[in-house]
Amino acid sequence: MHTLVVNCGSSSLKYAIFDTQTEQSLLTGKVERLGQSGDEKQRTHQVAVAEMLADIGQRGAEFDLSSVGHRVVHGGTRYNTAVIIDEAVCAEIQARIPDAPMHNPYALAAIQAAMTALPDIPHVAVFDTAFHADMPRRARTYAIDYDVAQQHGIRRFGFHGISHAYVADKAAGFLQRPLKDLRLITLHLGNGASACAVEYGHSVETSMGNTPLEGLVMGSRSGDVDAGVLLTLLRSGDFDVEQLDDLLNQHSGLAGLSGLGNDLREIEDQAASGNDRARLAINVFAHRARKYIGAYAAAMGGVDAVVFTGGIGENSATMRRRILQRLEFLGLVIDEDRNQDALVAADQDYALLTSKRSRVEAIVVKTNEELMIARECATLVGSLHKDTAQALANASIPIAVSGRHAHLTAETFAQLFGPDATLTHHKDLSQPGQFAAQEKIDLIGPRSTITGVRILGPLRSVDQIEISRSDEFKLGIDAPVRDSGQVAGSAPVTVKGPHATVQLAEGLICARRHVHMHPDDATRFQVQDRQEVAIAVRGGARDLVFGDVLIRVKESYKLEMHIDTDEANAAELGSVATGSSGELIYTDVDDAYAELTNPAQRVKHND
């Protein structure tokens, strides 16, 4: 089965078809000068499509096409995941052009004409916004009046996110480690350009906003700007909002710092000739993006790599240079030699770039949108099995409620209880080997004190507090939420006990949700162990669908899904959730679950 990729911007429409079991790129090709006159007519999307399809039918291969991938840049709230497109799925895009007027517009005409030359199969959209859909909502609001933001939709959404998702795969898999255990950031640095701070797989923060135009400088648009001076040139009279439109979209950034244009080649070669305004345009470029990564490492309470990817990125060795010096403060320490020769091979997909001495490392990989794009529609098109699906979401999951309770290492409980104390059992917990103790310790933060905070069994190898957000503000502690066991760079808190009180350095979280599965229910689901999934909340006064739900598999577990007491207040299941049940949602598969899975009823556990 073969997966067509089209990629579309304003003037030219690129196109891949990928074999979806090998992932092996069986064609390529580019259509330009869209929006131009040819011999006969003018060359439109719909003439780009028609090229496209007799390019490949000319090459005399066959393929058996499975789906067309649309990459989409705006999504808005509705779509945080591939969808098949319909009518409801084109509206919304076309409702998304005012946020994205260099991308949507295309990437619409684009799939509008492919729908109509190739009607028999489905057609996904794949969203540059999806990736960030999830991040905090500290990271994603602006401080505006909060009801004019809402009127009109107005949030920092992201881009890039198809890129960052994919380049972060590759640099975890070139360190060897698991994605859910590294703190990334990641630099798309092209005529576009974004920086993207991924904590354990998941975008936490990301420099383009509401729009595409914020952020990083960029080839052609300005980045970041004091909202203020834009209010200062409409107010001259010299600027409506069509010009302004213009001059930060068209005329800014690396264009309009240069006069050069924005291609960086040419800026880099007048520098060397001592163009003042070409050296100027290098330095704002890269002291942008070093300030972004200081703010993203502080924001992640640290950093374990710097990715970078995108045209300059991947080409630029002077510019990765620029960047990444004066960071040793961080343990980043760049090797020169690694740097000028990163990519050189013409078979290198990433390259190292710090030297053997280095903390953190600095990463350069190639970005494969159109491969991510083939992924997300051979997944989407494979869970299309309605009598299986429809099987599966009879299939309930228990509800477990999940109040405040700390796991203490054996350590830490000979601290506060007395060297010969040890944990009195008071009753059985839903999974096997596990029981609540009748031990307290009272927890201790900077705004106020929560007593009778119950100690879980067995003493574990990490000390791990687990709160809600609602404990958080109470305390006066920024939490992070994280996975069991994750408690690395963590929040700090002071626990007492009857014998002394501790200052642990690390272990207050705000848990993740998470469903525990046995090995056969994970087979029964068609789910694997760290999947995410989204689970619709029965049982309560009103029904939810909760998002990046964790699937954790293991001989031990018992089939049940844990939320804390926020989460459950949310959907006014009560305390204890007697009774509940949650489903597993298949987006697109059951029409059932179509109002479940409107957005206003989404609920996020890191808010």
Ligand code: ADP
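Bear in mind that the values here come from a model prediction, so they are computed numbers and not experimental data. Positions refer to the first chain, counted from 1. Under this definition, the rigid core comprises the largest set of C-alpha atoms superposing within 1.5 Å between the forms. Compared with the form predicted in complex with adenosine-5'-diphosphate (ADP):
- Put the two forms on the same core and the Cα of Tyr166 is off by less than 2 Å between the two forms.
- After superposition on the rigid core, the Cα of Thr451 moves by 2 Å or more between the two forms.
- Fitting the two forms on the rigid core leaves the C-alpha of Gly209 displaced by under 2 angstroms between the two forms.
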Contents of the next structure:
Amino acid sequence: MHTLVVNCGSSSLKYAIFDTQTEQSLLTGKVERLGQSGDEKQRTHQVAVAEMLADIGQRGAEFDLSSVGHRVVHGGTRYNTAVIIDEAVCAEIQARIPDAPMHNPYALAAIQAAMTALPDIPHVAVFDTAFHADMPRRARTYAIDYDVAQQHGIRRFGFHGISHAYVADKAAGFLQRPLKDLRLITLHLGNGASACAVEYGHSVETSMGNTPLEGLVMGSRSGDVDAGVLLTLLRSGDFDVEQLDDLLNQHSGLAGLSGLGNDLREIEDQAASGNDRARLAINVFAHRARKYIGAYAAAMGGVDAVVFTGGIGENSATMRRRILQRLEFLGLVIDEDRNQDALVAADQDYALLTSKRSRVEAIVVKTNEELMIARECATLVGSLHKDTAQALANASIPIAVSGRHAHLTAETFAQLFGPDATLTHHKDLSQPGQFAAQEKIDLIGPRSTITGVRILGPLRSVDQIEISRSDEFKLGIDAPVRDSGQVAGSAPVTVKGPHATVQLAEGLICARRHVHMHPDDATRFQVQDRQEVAIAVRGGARDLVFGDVLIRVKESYKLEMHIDTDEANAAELGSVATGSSGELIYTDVDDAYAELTNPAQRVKHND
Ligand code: ADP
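Go ahead and give the structure of the form predicted in complex with adenosine-5'-diphosphate (ADP), now that the form predicted alone is out.
Everything in the complex follows now, all chains and molecules, and the chain you saw is the first one.
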């Protein structure tokens, strides 16, 4: 079976066909001069797709296309993996056009044309942002007014993810060590340039941010600039917003510094002949990249290898040397002969740059974004044929994190709050009819007291107070893990209200994690009431599989998994708002774990 990969830029459309089994490239092609006004040969991306298909048809070979993979630069916060393209995916790509005006509109046009021309096979979007989608909050957050950032969706996304993921994987193969054991700094240095800290297989920092303008010096983009400079230029009256955009994206970077255009070869030639601005451009470029290596080594608490790729990273030994100089303090010692000879042979696709005594390796890897797209595409489409795939695709369950709380009987409530007291509504809970009350009680244990434990309404027929394992230790009481309602023989506890202190002979439990669901959900997930399942949780900083999760089915239940604060902390769901993370359900821990460790099967969740 074969996969067609479409990589659509603003003025060109590159394509390739891969054999999905051998990963061999069977055909490559390019349609250029798209959408350039004033060019009499200008064509739209729809026309380019038609030309691509005509070219593929004319090449004579028989292709058995099983999927089409489309590169999409900006997937927003929704997608941290490749997805089958449907209307919702198109809508998200469309919605991200303001954030990636040079890329997303063209990708969308090509996707729509290709889906019309090849309607019977799945089309897959592979996102440049996906690899970075799970970056820790500290790395993706700008220190600007929190509310303004929320309102405008201002956060760091990162780009070039397909390339960073590909070369990180290649580097691990070269080092003969599992990617999950390595801390890598990958430098994609092409016309666009970015660095990525790949910690144990995950992107934990990357230099491009909300847009592909942040970070390293690029061909014609500035990379990092003090935001104050933009204010100064705007205030000067010499620049309006469009002119500023043009300055930073088109007339900065190597081109802006050197005045010689964005081709590093020309700049290196001129620098060798004494051109001062060419030298400055090279020095600023190398200095910035080196600075990022230091920063990312610090961010990861160490580094095992630095990986170069992209037109400059793969081809300019001089630039690599400049970037790697004076990194001996990190344990990285370049071998200049190796550096000069790297990738000179045409069939080489990676090479070592460091000396035998180097503790940290430097490697150059030829990137292959098209192959990476074909791989992701083939894995995703392949997994679709499995029986479980459709169930997985629909298997997202919102999570609610329950803090400690108390369900009380009318009798206990009256004792604690006085005979005339009534339970007052504070706010509705997600399960229909349930509410948080304004009233709170204190729990008194032999070791200490926990104050301000909220009562949930309505009042019940038995007292049941739910705490976490950590709370148990605070109180000094050994509470059993119980299903809700099963309080017989559970732990005693003393509770204190404004009116009285009451000793409950039983009722203190650690609530067993559970999922509420409607019978329709149970049918959809193919589970039954009181069945025990495993659930893989993503969306926090750490993936986690919870075993021993109880399914509870009732007409009145709304789909929701309930875990306590300890469990949420274990998955580092901490600040993820209730219900906003995505989860998958399995009846088997091994299956759930397999899903977590096979990113191709991941179903995407909100951020
Ligand atoms: P893009 O980001 O557009 O895909 P590439 O990854 O192809 O770009 O990188 C283009 C850059 O690589 C250009 O700046 C070009 O000057 C540089 N480059 C290519 N070959 C060499 C070389 N032999 N020496 C120095 N720079 C090179």
